[in-house]
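Here's a solo chain for you in structure tokens, the form predicted alone.
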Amino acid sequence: MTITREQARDVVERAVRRIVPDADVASVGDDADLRAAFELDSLDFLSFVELLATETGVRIDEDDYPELTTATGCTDLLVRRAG
């Protein structure tokens, strides 16, 4: 299954909102640190990663975590792995 950049970005936004329901994802830049912007602790981040993987079917390993720092990084990884 392939995912467009727009679809991947939507998945990232939905996942953030599942963890932080009142998050204004649109106000945070694509290259902002998601953990800092939304005050995600370690468990929140793991839940976020699990949501990304579940929604897309993309396998995300611990080695991938550094790439998941920003919305752009998340989007790039999802598009690359799904394609």
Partner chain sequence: MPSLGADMDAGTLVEWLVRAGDTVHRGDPMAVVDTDKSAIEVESFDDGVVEALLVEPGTRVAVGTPLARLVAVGMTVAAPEQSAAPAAASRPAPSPGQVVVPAPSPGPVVVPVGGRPGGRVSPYARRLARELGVDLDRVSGSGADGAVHAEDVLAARATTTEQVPDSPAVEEPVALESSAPPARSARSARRETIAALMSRAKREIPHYYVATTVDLHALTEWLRRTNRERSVAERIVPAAAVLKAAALAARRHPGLNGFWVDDAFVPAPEVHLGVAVHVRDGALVAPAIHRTADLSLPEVMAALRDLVSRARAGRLRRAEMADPTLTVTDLGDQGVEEVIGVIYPPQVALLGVGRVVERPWAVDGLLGVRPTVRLTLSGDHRATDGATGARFLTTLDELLQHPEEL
The other form holds:
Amino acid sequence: MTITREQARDVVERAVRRIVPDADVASVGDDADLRAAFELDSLDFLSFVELLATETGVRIDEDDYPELTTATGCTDLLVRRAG
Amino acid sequence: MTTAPVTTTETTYREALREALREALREDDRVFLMGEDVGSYGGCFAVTLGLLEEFGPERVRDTPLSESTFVGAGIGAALGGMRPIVEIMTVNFSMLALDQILNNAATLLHMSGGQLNVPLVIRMTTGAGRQLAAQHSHSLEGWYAHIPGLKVIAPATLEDARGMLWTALQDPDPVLLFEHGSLYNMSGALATGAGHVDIQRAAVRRPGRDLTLVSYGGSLSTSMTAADELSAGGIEVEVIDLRVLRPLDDATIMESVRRTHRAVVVDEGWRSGSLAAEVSARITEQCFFELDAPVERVCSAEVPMPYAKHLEEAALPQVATVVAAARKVVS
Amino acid sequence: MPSLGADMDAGTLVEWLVRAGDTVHRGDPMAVVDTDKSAIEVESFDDGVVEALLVEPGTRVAVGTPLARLVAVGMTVAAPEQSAAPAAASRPAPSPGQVVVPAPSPGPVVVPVGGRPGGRVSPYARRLARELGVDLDRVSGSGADGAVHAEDVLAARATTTEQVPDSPAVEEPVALESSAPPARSARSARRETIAALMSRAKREIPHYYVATTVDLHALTEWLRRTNRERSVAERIVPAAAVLKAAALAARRHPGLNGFWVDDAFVPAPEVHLGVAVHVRDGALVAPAIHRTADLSLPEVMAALRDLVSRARAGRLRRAEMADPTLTVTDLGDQGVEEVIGVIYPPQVALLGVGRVVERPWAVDGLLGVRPTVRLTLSGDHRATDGATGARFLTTLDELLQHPEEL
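Could I see the form predicted in complex with the partner chain next, after the form predicted alone?
Once more the chain from above appears, this time first in line as the rest of the complex follows.
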């Protein structure tokens, strides 16, 4: 299954909002540190990764976590892996 | 670090008590001993044998047969700066001195607003088992354990017989020391340097996981024998020797019951209003939600202690009755 | 209104989760109550049918106030004129003309299905059953007259655990957002509660602190390796491993696990580790993971995720709030290296956990870079001395060097 950049970006936004209901990803910018911006703790982040993986079917390992720092990073990884 | 080799001496409970008295008389010239027949006769139970010869009539004093008088004299001497050790032949006779013990010794500190300590030690024989009948055999230490202002101790081992007296003499307030009559001939090995012991804590005499057996004084050996028998049947009993009957060391009892969840109290006193009742009540107050069975008590039958041997045995807590109570609680 | 913590004297009923006529079983959530600290689900104390709800949502009532009335299953729901006298669902006290759950008396009363007519349960067994979530109605007693003892409860738990293998994550009722906000500002009330509790802690507890830095190389390597085999949902974060290790260490140092009550330390028989959870609206709660030391590491991780998500959704349970025996507060995710925390009364210790930081670290005479964490134990000096706290941290360090044994 391939996904477009827009779809991937949408998955990221929805995942953040599932964890922080009033979060607005657009307001912090694509290159902001998501964990810092939305005060995600390690459990939140685990849920976030879980949502990304289940929504897209992409396998995400712990070694990938550094790439998932920003919305751009998340989108890049999802597009590359799904493709 | 190396441990010095421990040498032991074969001794008896009686001799251990005597050695403690000898040490007290030797080490502190404020200490003196008085009571009925403690001098020339050597004590009704021979505990003070030889002390008159060693320390002289000033410090080992025979008294008239008047418990109220010589206990009162002891209180006066304590108030005057001495450290008297008063022997009352049996706890039954101490009733004659109860006025002095309760209304003077136990209360003076309180009524003087903390000005008058009474550093007095009273030794008494207690308990049955030697066919001495109802006027010499009762276990009334529980009554004394009811009285604020007193400390009540009950040595059940050679170590405690040797070590409790000195600590009691250091206490600024009255201490009653109960010697169970059946223990005087108990013999065993005592470490050569055995010395002073605390008079604050109960002791776990045998560890176990299934049941806590709380006991003291003359009932300790009954409880230990029962524990051996139960162990053979797969029930591991923890035996606690109260040692101090007032104030009770709740912490040691509760710590044990919280592990075993079951308790039996063995007490040679009569069941109603007994020390066993107090221990049982405290366990229920403090460990209710830890209890897996009701607390059981093994006490003496509520009769004046009989003279006839078979009746006396029937009236006293026996190994078999302790074992039966334990099995009931554990089953 | 049950007491949901030692410092609680009133609570606000936020919403009902049952309606009149519903059948409930012991342990079923019945209502959501706001305690000023957090919203908590109140469970039914008995089996029965809800006859009447006595308190309107939004109402603040004192602890002990009846919230609802239950009647035993099989009983006709009492006619209104018969049920004028209020009875507490939580504390069935017989009152004239009032049938009280669970109606143990003989006679025409139909015994609830699965009930134990006249059955006796020892206090310890009852407590164990509550802690282990064992339904006493399903336990057969081995004692005299069928009395239930602790070993019967333990045996029953063994069988239930086998019967229910890893039930899929229970669907939490998602839609039940707090519909009726409490009258006064929940946020300020929560701050007041925290203020009172923490002031008491700092006023009464002579804290001592001991701290150490622990090399987490072994743990992080082990987690990296084993997490690769786990699905995302099952991955274990270092915080869970620290919790498990702390629980094991607490078991070895029981002087730190328990309560200071009436000028004396009362050790707790089990380790129920409290986990400080920062809830987004400004509340701080520290609910317990029950019997933490007995859970496997994956179970601790699952319990942690479950607890945090329910804490944030206001769905904690009564026992979770009341039971912690030792609390862990982990602020590593907030970026700090060290947490020197305040003990939760009446507990006697608190473990502060900092961020996992890479530090230069001497290994075998050489400098390396290792992931490390700063662990700080706050102890109640009335209950223990620094030496006990130090031994606890040493044990904790040792345990963390062997993550495969956690």
